[in-house]
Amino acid sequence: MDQKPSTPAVAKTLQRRLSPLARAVLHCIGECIHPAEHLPTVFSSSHGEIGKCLEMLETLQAGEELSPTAFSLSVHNAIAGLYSMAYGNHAEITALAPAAAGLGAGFIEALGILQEGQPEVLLVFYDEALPDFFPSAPFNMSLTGSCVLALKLALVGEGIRLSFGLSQNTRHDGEQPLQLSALIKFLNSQQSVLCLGDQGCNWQWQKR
């Protein structure tokens, strides 16, 4: 995004704590649900706030003390916590680090919540580019920028009708960050089937 993403549902006192990635995530959520919707939510990110983690390591290397606030905003569920505070959402919230399982892990977790009887679940994928300090080669796991996708899922109702399951096709599409753009293109196109996979974790989405 060229402009600073807007987050009208977030109190101004909380907005000051948002990193660029957290702001993008909350902006995307705001485009997907109403502030009063308190849905069970699944967050899935391969790297989380890895840029903040690197900053803390550099602070330690310089012999300086860490800020407790900076630490609390760097953990893997930090953005999930900010979302809970911003929306007053006390429903079930899960934060995943899927690694080679890619996008499939988030869908499995969300579908499990739906099968337990929840009518809707919010599924949020997000990642940012790895800092140069972390070489991704020979792995295929880093974007060139930030990418966020928020989906509201239900077993019945309006919207894109999808089936999801294991795929027999062995693929090497990289980890979640690289798979994410393919899913976004699939949802916004006439394409009927999408197969993605990495290291034996192969998934298929089909529009019905």
The other form holds:
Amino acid sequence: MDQKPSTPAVAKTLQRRLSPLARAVLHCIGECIHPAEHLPTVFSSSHGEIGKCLEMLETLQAGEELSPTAFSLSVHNAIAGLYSMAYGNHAEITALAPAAAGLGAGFIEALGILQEGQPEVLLVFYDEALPDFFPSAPFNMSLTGSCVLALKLALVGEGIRLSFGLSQNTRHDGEQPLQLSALIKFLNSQQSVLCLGDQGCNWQWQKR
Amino acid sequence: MSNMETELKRLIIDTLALEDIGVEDIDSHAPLFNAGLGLDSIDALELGLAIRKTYQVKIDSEQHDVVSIFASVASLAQFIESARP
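Here we have the form predicted on its own; I need the corresponding form predicted together with the partner chain.
Starting with the chain above, the whole complex follows.
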């Protein structure tokens, strides 16, 4: 993206802590919910911002001291933390690294929260390209760019009506980063069924 | 305003990525944290590291009164001047 995605809900003092991926995630969330909506939220990301960990390891290798700011933002739930601070959201926030489970893990977690009685849940998928240091290609686990999707889910109400469950089709779509664009395309098209899977975890979404 | 204070303001802006703020926007005697510039504890750690690298001055919470040293640009400049090698 040439232009910085806008994140009006985020205070100036927090804006400076946003990586390009964090900015993209908070921009998509901003398009999906109102700043005053404090929804339980599930984040799903295969790799988080693992590039930051690699940079810190290289800093240590060079015998230099780590930046406390970089350290504080290097954990898998860093973007979830920034989101909770930006929105003043004290609701339940979960950060998943789904590995073989792909997009299914986030949906299962979000549906679990709805079944517990919460009226709505925010489900956010995001990933960026793994640094070249990691040999991701043979493992089907990284894209060359970034991808973010924010969805507001509820058991009743308006919007796209979907059912979600296990699929009998054995598929080899790769992990979340490689499945995400197919889900976005499915949600924006007339396509009625989507099957995605990897390493024995096969899921199906069907429009009703 | 002393040179050290101006230098420190530049260091604070660059180290903490305070994009829209200039040296002239920082009052030497205003509180740096919470109120004032609105910096937080992570910023304090980051600033401590930058000061150690730039001036070879270590601010140690066991030896020094960190709260009064970090109170403002003026107090920070005074401490660095007195402690630098």
